[in-house]
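Shown next as structure tokens: one chain only, the form predicted on its own.
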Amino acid sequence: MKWRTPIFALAAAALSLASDTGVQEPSLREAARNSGMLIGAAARSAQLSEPAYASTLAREFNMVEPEDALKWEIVHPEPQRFDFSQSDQIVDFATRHGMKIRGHTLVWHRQNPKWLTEGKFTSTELADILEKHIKAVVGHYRGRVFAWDVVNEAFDELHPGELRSTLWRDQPGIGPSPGAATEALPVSGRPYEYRPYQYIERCFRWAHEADPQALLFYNEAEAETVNPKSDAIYAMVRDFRQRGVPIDGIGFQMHIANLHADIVSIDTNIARFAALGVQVHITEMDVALPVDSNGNASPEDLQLQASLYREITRTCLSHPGCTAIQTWGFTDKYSWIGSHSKHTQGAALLFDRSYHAKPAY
């Protein structure tokens, strides 16, 4: 790996970079150039037609992943169709400018489509199904997309440490039921213990298959501090190192939505994941701000949500393991945190609705 340029350097660097007209040189990707990070931006392939998105998005980010367009419900809408007329655009875009791809999310539980959801599938076929989905989505871009979000938020918020309740794991799941310890892995036709990630270690498998080039990631909300959830994920990341398991990193999502983040502990965190091997991505930053009913927060605010902006890249920055950032959009025009809030919070990216770059910048 790349020395990375001490941080106070970076920091001077993209301080000069706003201003009240907006940004001076050099961007965002021209300081990390050097640093061995890849900063990174979520984005949505219908703004890309919107001069400056497109010119914002190409300047300031040297990684790019499809928001949306790689989910079930679009790039599989019909079981014997897929469309990946959205995410290719994302995909072209990025390959005209330079720009590394993450590709997003190979499994969630939700954005399914019904005939997916309602389809009453047996074990076998669903197993079927998702083999199939991942091999032809991977296999789509393989040799383009240098990493995947294979599996994601798998863990529940309500029982941390527990998988949540979701199509892949019950619904009628893919796994044996617990107890269920001579059954054969079918990617491997070797016998053994139950897992109650079992589903996850046969996607992370199928992945590698379609692209033994990618790299493979486990990404997840709420896990970026030592709590019983990011312990869970440990705990099953280690097994996976430890029993050959294709996983390459762990995507801490760093949605921020009360102004505090627990630096020390994510500091923690970060280092005992890359210890067993791992790389880790921040994948979906944002911080989110209350704002007022024309969606503005206060200076105040936005100089605190430029802290936390600060202190958490620094975090990263201090970790050889932790070799990207990225947010969950970038301009507030199209976040969201606004969408979902009742616009109670907003603000929460680095440039503002019209493209101007704010203190977190």
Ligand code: XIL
The other form holds:
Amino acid sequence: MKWRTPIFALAAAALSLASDTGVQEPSLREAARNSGMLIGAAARSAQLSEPAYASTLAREFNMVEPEDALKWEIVHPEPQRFDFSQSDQIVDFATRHGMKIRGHTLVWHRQNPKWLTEGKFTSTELADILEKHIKAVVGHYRGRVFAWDVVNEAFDELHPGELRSTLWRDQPGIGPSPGAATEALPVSGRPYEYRPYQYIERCFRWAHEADPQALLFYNEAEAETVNPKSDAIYAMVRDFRQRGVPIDGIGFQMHIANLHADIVSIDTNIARFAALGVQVHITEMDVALPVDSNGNASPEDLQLQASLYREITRTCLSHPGCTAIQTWGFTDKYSWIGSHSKHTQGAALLFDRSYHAKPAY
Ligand code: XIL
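Please give the other form, namely the form predicted together with this ligand, since only the form predicted on its own has been shown so far.
In what comes next, the whole complex appears, and the chain from above leads the way.
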């Protein structure tokens, strides 16, 4: 078998896998191409050397997003040093397999390095650091990453409609400090809420300068339905569109807990964002199930999970503006749900730990 190049080996592995994994024809990737959709998965560079991981990813998806490799703590570990080694592996894999690459994420309040969070920078220094970071990372992948989550999870859960308190907003932050502005947004009526998202606007403008062709997204959790958080994001996106701030899309994460999703509200929400002229991407879908001590879910729950995946997919497909569906990982072997909830929840993805397609597939 020495004559086989890695591509042939991968194709052979995929063929043999297809025969015993419950995978159907056409693959998700073929089905997505037939309907002009992007179907993606978050991926971990360390797993790309595992043949079943690599062959499933390449066979089933036409889009990939680094799960962690582009977060500050990995890509920007020291003030003057960037480390693209992990993200480059994923980007190279995607390029070899003709997959589109989504970048995640340029600005977030989590997974930041200590030099940044404990650096006690002034607002001016912080703005400079952020601008240079965005331009370095977007610039490195200019022309290769087709879409970026520019800002992730900037709105708050506890105070609906308000921005989350983060380094970027107020420590000292590059956004307006509370009390600085006088005019109120209709959303919350709080006096200091006038365009509190000014720092978000600056990030979009910097990203656009670094790669004018890239699509720029605002990505958020728990904003899938019509609710106070999505209302506030809607007001921001509408304002951005009216004033020509370069925003192209909104990402709804779609981490579903409790086996419940309000499909009608999700449908209405997708419709109103699409009507603003932005694309909608489902960016991080998974459906966590209760699991036993072996990590297994019940057959009933696997069917309920399948119906949730089906309904969300149908809803997205019914809106021309909803152009991508992505899951947060693809095999239960490597999923943040399994690793973050002491294993009472898990089995959230389309493939089980042995890469067999589940009912959700
Ligand atoms: C998660 C990753 O999956 C984990 O590996 C990491 O330890 C923590 O972050 N919303 C996001 C993602 O936008 O970046 C998060 O990813 C999951 C929640």
